[in-house]
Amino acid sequence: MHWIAQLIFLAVLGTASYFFYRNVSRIRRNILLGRDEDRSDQKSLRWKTMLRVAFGQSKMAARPIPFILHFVVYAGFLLINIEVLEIIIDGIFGTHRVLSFMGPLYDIAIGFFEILAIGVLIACALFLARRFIARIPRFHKAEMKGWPTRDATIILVSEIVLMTALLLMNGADQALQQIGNNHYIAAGYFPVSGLFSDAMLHGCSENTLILIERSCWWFHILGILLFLNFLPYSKHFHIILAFPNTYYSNLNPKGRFTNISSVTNEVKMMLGLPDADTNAPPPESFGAKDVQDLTWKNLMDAYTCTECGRCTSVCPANLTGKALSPRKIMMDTRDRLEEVGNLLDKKQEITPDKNLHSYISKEELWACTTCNACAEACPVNIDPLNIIVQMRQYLVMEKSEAPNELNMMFSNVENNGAPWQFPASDRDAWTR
Amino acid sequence: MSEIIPVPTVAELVAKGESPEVLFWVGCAGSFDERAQKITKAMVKILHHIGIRYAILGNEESCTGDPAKRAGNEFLFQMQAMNNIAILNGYGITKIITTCPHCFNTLKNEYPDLGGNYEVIHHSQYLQQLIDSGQLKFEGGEYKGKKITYHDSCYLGRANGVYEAPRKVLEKLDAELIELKRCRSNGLCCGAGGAQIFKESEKGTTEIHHERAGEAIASGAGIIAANCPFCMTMLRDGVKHHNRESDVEVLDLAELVANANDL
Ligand code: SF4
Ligand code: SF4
């Protein structure tokens, strides 16, 4: 019999896998649609802020409840996967905890995962809480309708449904270890599914508890293969995006903006300077009309995004009521990435009808004020502002739909050296 | 503030044979606005009072670039900035300070790109350093126990990192510092950079420069120090549209400094 389960858990993991690496094949490519950037540098600078801001969570920190929370549920997830391990490797060979031969090590780091897997359930019933009781209003904005509550209210029951499972899982197991039955060897340590245990003795029959033991078994793995597949559609693919991103993070001051070589060019034609190259092509666009114009690190950005509205909630003009949200700027990153990739899938055309500007208006474009606070508050690192004066440079360079104040402004800046209406002349009538 | 001191051109000190070992970029709101004008002129009376060999550019001076920079325009930014650092480099200009802090950005970290490269410092920082060298030293005079607070610009703190300098130089007033609830990289912004300030803000709740100027007065404080013409600007309009121009008063750090010497 044990033969047949085994093959059904190589098929599972087979199949689960498969469409995980197709998944994430698929972000990697629309990733790389985007424009090149050269992020190599600083190799060792690099690897100090991916360990600070994603191993060590150092920005998550400036909110300390959630830092607490996010930290456990963080902690839980990186190491009950080790627990993981030893769950395929029983599912493949068909033998029953198999890692117990490291003796007193392993009962310590079975009660050292109950203890995380009860501190997970418990931070996400809190997490729960701040949304749906608490309503803490960053996460009920106008962008975070539909799917994107849904999403987290599907991953934080998840998890408590996933956690509720291991625990119960080692309940049973307990108990067959008390019992006495030979697959169920003794080992590990249940400081809290030890609270019950023996109420599941009492309770239920040898083949009772061997039946529960196994249906959690196979729906803790089963669940947690679910959970790898629904990643790549979540914001919670975060968890793997979130090391890469901050690894490839902006080392510039977050003052100096990118510098548009292809127009230094231009310029240099104009203004007739002699290291003007006269044989460049001219440029073929300016800034971002769609996502491919965008740099594949705000590609990047877009799939990292937690939506955890930190940038929102201290966004000037968030606060101010304006209709820009930078959460929402890589929301809709996201997805017009994603149909745009689904076209791509279809080998159907991309047409000029709609583009990123169909789901960033105006509006909020011109409503910020580069202030880079959202940059300062995300806690992986992501640049929205970025995203938004490229959105800039296409309405005013490509449409000159800049608002009409601005174009005043351009025009005092050409003419008059300043952007108000003061002759040059007057430039030092401060000093007369 | 209305005598005339008489400000150095670099074209003048080239034609004495000379060079000046900083220049002082004044800026367009320090050059035209009539609020930041002061600004300007208390920054000269230090420069003056220390006795450094400074000069500004004068009528060769020209917008950075920066408002049209953060407007999408990249084609108006680098002509400006090309013009600029042909006249710079023209000079052998080697040091400059400004006293705004979005000129500060554009020629410290996107003049170089274009082949603009020099030592730019913001005047908070310049106050710093004369008072840690100690060729600026001062008591607090009026200042002495008067509560201050200090509204950190965007383009100074988050963009470039600098908290400490500014600090420092209102710690010299002997007066008492009040800090924001929202301060330092969590310091919320005026509502003007961005090219905001050349024009009327989106629909919205209400205006970003009366909430920043209504988080200073509740602070209490009867001063709130700037460090950028622009922030003067939109916190005195916030001020006002609170009713509270008679009792909260907004300076310059280089204004206090300037008032605290009794130049
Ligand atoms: S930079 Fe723009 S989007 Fe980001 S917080 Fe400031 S105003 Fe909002
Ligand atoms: S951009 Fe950063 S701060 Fe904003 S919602 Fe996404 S993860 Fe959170």
Contents of the next structure:
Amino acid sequence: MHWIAQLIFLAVLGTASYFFYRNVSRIRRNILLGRDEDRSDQKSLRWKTMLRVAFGQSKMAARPIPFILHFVVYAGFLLINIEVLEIIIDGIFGTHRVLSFMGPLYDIAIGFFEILAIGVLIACALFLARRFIARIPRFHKAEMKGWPTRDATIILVSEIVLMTALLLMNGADQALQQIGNNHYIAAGYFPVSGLFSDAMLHGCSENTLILIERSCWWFHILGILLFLNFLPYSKHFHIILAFPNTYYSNLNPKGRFTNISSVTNEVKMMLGLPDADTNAPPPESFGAKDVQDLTWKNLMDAYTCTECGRCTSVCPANLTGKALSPRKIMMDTRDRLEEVGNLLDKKQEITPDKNLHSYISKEELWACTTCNACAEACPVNIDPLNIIVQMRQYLVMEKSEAPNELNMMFSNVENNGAPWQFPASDRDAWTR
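Given the form predicted in complex with the partner chain above, what does the protein look like in the form predicted on its own?
Since only the chain itself is given, any partners or molecules it might have are not part of what comes next.
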């Protein structure tokens, strides 16, 4: 009857893989709705940045306690997947612990995975305690109410349950090995599950142990596949996108702003500069009205956001009670992008009466001091300021909706060639 279980496993694996591929393709389509931007330069530096920031978790180290906890979960995610790979092979071919041919190396690996599993379980429990007992302020800002908090809770509880199932599976497996069941070959070292297998499973019959082991085996792999398909709907998709997002980081100095090329060309033509493109078509729009006006990297940033709130916790505008939260900028961008993507999926028209500015208010945009503290603090090199500046450009150049203080400055620059309210002829008056 093993072949029936193999067919069921193949059907489940195939179905889960199909839906994951479809959801990832949808997110890729959404990201590519953004404007083109060349981030293919300095490949060597980009690889170093990705290895340092994404693999090495270097920017997490600014806060040691969450860094240690996150690193345990991160290492567990990477390494325990080797055991998940073995489970998949066993499920397809009906084998059991197929990688046990590695001998002592296999025993060491299983033992290390068990230590990691209990580490992940403890770290996730502490993360929940930080959220709901210690109530770290950045986890309880206005934008975190509702789904964002439920999302984080679902993931943390799921990881605790999955690690528990893995350890219980190994405990039952060890007990069956000790009994001498032919299918459960002597393989692996169980330093954690072995501690409670004697206490919890002592006296269980062979059939009961097989039922426990098989139930936990199926529960664990089905949980992994469900977790995989939950990721595209969750902020935890950063598990995957953190690596390309850090590779395509902005390598320019953080204080450097990007000019609008069409405006630059217009100025060059006005000044009669030889490198002006006189055949360039007139610009159709300025800045970002909606998500399609942002670059694909801005949209990748939105999907990569972990909602950790480090950006908001260092934002001087937010700290002084202003409406701006850099985390909310990224969450709103992602929400609007998802809305546009859903309209495309349904082949419905994207109406002009709703856009990204329907999500992000002018008060939020103009509260930004452009200090780049948010971009500096982000663990995966997200740049909320770039989105803010593009949306400001739209307000100023398309809607003429700059604050009065800026309009006064614009007038002074136009009339006096400087931001101040006196002519150039009086500019040196202060020296007298």
